Structure formats: structure tokens, C-alpha cells
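As a starting point, one isolated chain is supplied in C-alpha cells, in the form predicted on its own.
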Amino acid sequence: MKIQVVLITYSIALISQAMVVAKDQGGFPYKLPDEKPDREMSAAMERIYTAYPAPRPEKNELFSQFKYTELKGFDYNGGDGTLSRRDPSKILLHKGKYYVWYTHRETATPPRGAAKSTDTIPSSDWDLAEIWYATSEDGFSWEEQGVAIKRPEKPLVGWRSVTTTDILEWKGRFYLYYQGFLEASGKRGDDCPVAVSWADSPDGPWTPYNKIVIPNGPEGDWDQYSIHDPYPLVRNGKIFLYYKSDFNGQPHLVRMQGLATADHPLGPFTKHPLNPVITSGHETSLFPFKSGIAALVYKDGPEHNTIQYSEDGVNFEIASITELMPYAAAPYVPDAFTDTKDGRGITWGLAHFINQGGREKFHSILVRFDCDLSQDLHDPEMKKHRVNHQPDVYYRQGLTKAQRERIMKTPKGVKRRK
């Protein structure tokens, strides 16, 4: 009992010290320092400065909006769903002219599904594709130059389909990272290894490893079914080539972000022991910034809608909170491969629109984005704290039939969980 009475006037005392502390220090100032001030403030304030690189969005390098313009020389057969481009690699520049590769699939019918799939009929929109690429004068019209990978002959790795590339300038040679699938996807998830082409030109030829170059991990490992959306960037010397994959399995996936490193293009690649190194985002895309790592992380997971960085590339924590920002973002990375040790940052790139045409004539579209995630620009529109949606936008997310019917079948002042 005396110990419980010493132990409440303690904690009276401390509260009344902190009070005190709070009221002799004044108000906060109305004018926002820049810099951290010299007092007592609660954990929100104290994140600002300790958290982000700085106290407001427009002053923090690493926040943008983001920008988007329709490309002009794509065809997509008019919308049927027969047609789809998607997953585009960084961009390239290459004696003055812009590069892309990308998933390109042309199909007699649009994705029918993993049961309905054959050898013509694709399961999904990535399956049955090949890589393809584009070149381009200014970023925003292209012209497509033709397949870049075929699928190889049954059983190399990719014989089902190839997808979901980027690009690896190396000591005057050019690598494609790319995802190999051996069955149509969706019959036993995504199974599709990495697998790498290499080319003394970013035109091509390309030669097939044909062999895995970073295999899934073993049974009970987080990524034992998947390694999808290989991403390499240059740093301290070695290829630190970033992937997803998925904790679970359907329908309860969780989509993490891992790293693996190399001396060679062609491997061996070790795994990081802290994998997985982003805990969120449905693609990868990073970049060298200053002298660590910049990631867009967008779409799934508990940090979706951020801008991380990293000092070593592994440990990464958030630096911005944003909104619409790209899917598949595939950046303009002008030193990727520089192994730079002061990083510019990223203005623009290329992206995807999925969910085209609706369930019959499911396809997807490249698209340019414009952001300022960078040292050498500054664009006030750009950093601009919030978007003004017209209400159309909103009513397109709205409930749906399920969701309706359960609302009206629920008596008034009744409150019910589901």
C-alpha cells in the first residue's frame, strides 16, 4: 500500500513538472520553423521534423503531385480487349532518343480466366505476352519498334509468356530483367522466376540466358511462389535489383518488397537477410537520390500512398504521404547506372492504366506521368498539398449491389457487423 502511495504522488508530480514545462514555454509559434525549435511538443509536431525532411509538403524534396498525359502512337484495336501494353521499364536514354520496353499482348480474345485458358486464349493480361519496345523524340509520342523477347520454346524458362521487364545499362552492355512463366497464370498463382537477355545495343539482338537468374525461395519463405517485377539500379559497385512478392496466397495476399544483389548481370544474386525491405506497393520503382534510395510505394499494404527513402538501401522509412500516384511507374532515371553517390531525382515517366474496356475487353495502357521528385527542379504546381476531384470521380467508387441490399435490409437504429 505505502509503495502504491509513493508510486501515485511520483506520477502527480511528473505530470504537474510537464504542465508546468507546457506553460512556461508559450505558445507555438505561429510563423512554421524550417528547423526543429528547442522545446517540449507533442509526437505529431516532433514527427514532422524528425520523420520527413521537412515540416511542409512544398519544402520536402521527396513530395510531388503527380501529373498525367494519354501518349500519342499506341493503337490498342479499338479498345476490344485484344491488345494490352503494360508494365513499362524505366526509361532509357540512348544517343538522344528514349527508350521503353514493356508487356505487349496480342491475343485472339481478350483474358478469359486460368480454367478457359489454352494455347490462343490468354487467363489473364500478362499471359500469353511478349516484351516489346518503343523509342520516342520527347517522351510523349512513340513509335513501337516490335518485339524485343520472344517466348522461347517449351521448356525454357518464359515458354508461357514473358512480362514485366526493366532495363540494366552494365559496362556498355544492356540486360533485360523480366519475369518467366510456366504455366498460364493463375493456375498456381504467379509462378514465374527471373529471367535475363542481354544486347550489345538497346535495339537488340537480345541473347536468352535462358537460365533463372533469381529463383523463388524455398518452401515457407515469403517469397517461395513469386519473384515478380525485377527493378535494378547501381550502387556502391554491385546491381541491387529490387522484386515483390506475396505473402498467403489468394485471398489474402500481402505484397512486400525484397532486394537482391550481384557482382555480374547474370548472378549469382544473394538475397538480403532483412527481406522483405519495403513492407508495401504493388510494383517496384526506385531511384538513386542524394546518396541513398528513393522508392514510390503505391497501391497495397499498411504504407501504400508514400515516398520512402533509404541511406544504404535497405532500411527504408516513409518521406512523403501523396495521392493518384502511378501505377507500374516506370521513371526516367537519367543515373541508374552511375553508381552515383549524389542522386538527382526523378521529373517524369511512363505508367499504366489496368481495367480497360470492362470485364469482356480487359486490356491496359501506357500513360506518361510528371512529377517533381527532384534536386535540379522546382515546380510549385507540382507540390501542392492536396487534388480537387469533380464529384463523378467519387460516385464511380460507390457501393455496390451487395453493399446497397445489405444497407436496406438493416432496421433502423440497428447497428450490425458483417
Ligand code: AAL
Second form
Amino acid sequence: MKIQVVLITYSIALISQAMVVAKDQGGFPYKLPDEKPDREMSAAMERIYTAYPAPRPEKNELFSQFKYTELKGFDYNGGDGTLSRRDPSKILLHKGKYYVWYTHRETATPPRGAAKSTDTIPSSDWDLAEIWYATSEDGFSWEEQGVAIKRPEKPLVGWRSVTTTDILEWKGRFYLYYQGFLEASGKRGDDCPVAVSWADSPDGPWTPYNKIVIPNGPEGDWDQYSIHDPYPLVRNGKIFLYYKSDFNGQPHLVRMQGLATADHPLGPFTKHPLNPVITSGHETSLFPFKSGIAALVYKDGPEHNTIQYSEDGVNFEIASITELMPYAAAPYVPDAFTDTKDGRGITWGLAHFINQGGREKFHSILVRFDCDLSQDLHDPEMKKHRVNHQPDVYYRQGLTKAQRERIMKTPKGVKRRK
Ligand code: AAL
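Next block: the form predicted together with the named molecule, after the form predicted on its own:
To see the whole picture, the full complex is given below, headed by that same chain.
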């Protein structure tokens, strides 16, 4: 009892002392200071000066809205679900032309789930897929060039499906990392390791390494089943390859991001001992920014809808909170492979919209996004705090039948604790 009295007395003393300080320091100034003011502040006020690059979004170089533009040049078989393009790579600029690689599925039927899948019926939107590529002069109109990575013969890695690729340029040679499925996705889970092919030109021909380059983790480790979304950057003379893994098992799947580094594109890759390094997100999208690395973190997890920053590429902090972020964002990162110490940031890239066509005609399409996450651009339009949605956007987020029934059954008035 005595300790409680002491604690209560101490807390009252602290509060009254803080109130005295607060009273003495006067009210918070009308003009929001750009720099942290020398005064007692609440946790929230402290945070805008200590957690984020600037106290206001307009001045935060790692805050942006995202704008979307429909691409020209890609047909989807009338949206019947037999042709899908998704999970684009970072954009590469080579001899004045933009290149992008992506998962290309063209099958006789739309995906039918693992149980109904066969050698010709896909289990998922990315099953029985190949890696194709396209080029563009302006990033808006694209010309599909055809297949880059075919599915190899069974039992080579990726024989069932090669998907979700990303590009690395290293010492004049090009490398495509991709998920190499050894069974139809969904049989046990979305399980796969990562494979790699290389070429002396972005137009190929591509030589498969035909070995697993980023292996699944040992049994019981977070990344024992899936190594997804390989995403290479060059930093400190090494390849920093970020990836996602789905773990914790259904129905409470958790998705987080890991890091593996290597001195050579074909490995060996060493997984970072602090993995997972990002607790949220889905398809990893990162870029060098100033002396560190920034990440677009969307879709899943406690910190989705954030843009994050890390000085060392391992320990990430939230730099801003935003919305309507590009899924499977594949930015044009001019200094992705230059081992820069002053990353300039990004202004555009490709992404995807999945769930097109509904369950029976499921497919995905590519889209362009634009933003201002660049030291070399200041577009006030992109720095507006909010995205104004029309009512139909809210109504499309309607109650399910079960939720409506639950609400109708809930008795009026305050529910008394039993
Ligand atoms: C994507 C990516 C990986 C997953 C599946 C296809 O969004 O996370 O590639 O395996 O979904």
C-alpha cells in the first residue's frame, strides 16, 4: 500500500511540475517552427520533429501522393482471364530506351485454384507463367518484345512457373532474379526459392544459372517456405537483395521483408542476422535516398501505407504516412546500381492492379504511377495531404451481409458487463 502512495504522490508531483513548466513556457507558437523548438512538448509534437524528415508533409521529401495512368500497348485477351501481366521489375534505362520485365501468364483458362490445377490449368494468377519484357520511349506507351525467361524443363528450378522478377545491372552484365516454382502455387502454400539468369544485353539471350540462388530458410525459420519479390540494389560495393517471405501460417499469414547480401550476383548470398528488416509491405520496392535507402511499404502489416527510410539499409524507420500506394511498385531508379552515396530518389514507375475480371476471369494488368520522392523535383500537387475520394469509392467498401446482420441483431443501448 505504501508503494502505491509513493507512486501516486510522485506522479502528481511530475504532472504539477510539467504544468508549471508548460505554464511558464507560454502557448505553442502560431507559426509552426521548421526546427524543433526548445520547449516541453507532447509526444506527438516531439514526433513530428524527431521521427519524420520534416514537421509538415509539404516539406518532407519522403512524403508523396501517387498518381496513376493507364498504359498503352498491352492487350489482355478482352479481360477473359487467360492473359495476365503483373509484378513488374524496376524500370531499366538502356541506350535511351526504358525496359521492364514482368510475370506473363497466358493459359487456356483463368486460374482455377490448386485443387483443380493441372499441367495446363493454372492454380493462381502467377502459375504456369514466364518472364516477358517490353520497351518504351516515354514510360506511357509500351511495346511488348516477348519472352525473356521461359519455364525450364522439370525438375529444374522454375519448371512449374517463373515469376515476379527484378533486374540488376552489375559490371556491364544484366541479371534477372525471379521466383522459381517447383510445384503449383497453393499446393502447400505460395512456396518457392529464387533463381537467376544473366545476359550481356537487356534484350537477351538469357542464360539460366539453373541453381537456387536465394534458398529457403532452414525448417522453423520465418523464411522456410517462400522467398518472394527479389529486389536487388547495389550498395557499399555489394548486392543488397531485399525479399519478402510469408510466414506464421494461415489463417494469420504474416508478410515481412528480409535482406540478403553478396559480393557477386550469383552469390553466395548471406541473409542478414536481423531479418526480417521491414515488418510490413508485400512486393518490396526500395531505392537509394541520400546516404541511405527508402522503402515503399504498402498492402500488409502494422506499418502498411508508409514510406520508410534506413541509414544502413537494415534498420528502417517510418518517414511518412500516405495512401493509395502503388502495389508491386516497380520504380525507375536511375541510381539503383551506381553504388551512390547520394540517392536522388524516384518520380515514376510501373505497378499492377490485381483481381481484374473477378473470380472467374482473374487476371492482373500493369499501370504507371507518378510521385515526388525525389531530391530533384518539387511538385506541390504531389505533396497535398489528402486524396479526395468520391462517395462511390466509400460505398464500394460496403458492409458484408454478415456484418449488416450482426448490426441489426445488436440490441440498442449500452451493453452492460456481465
Ligand atoms: C505477388 C508477390 C509474389 C507472390 C505472388 C506472385 O504479389 O508477392 O509473386 O508469390 O504475389
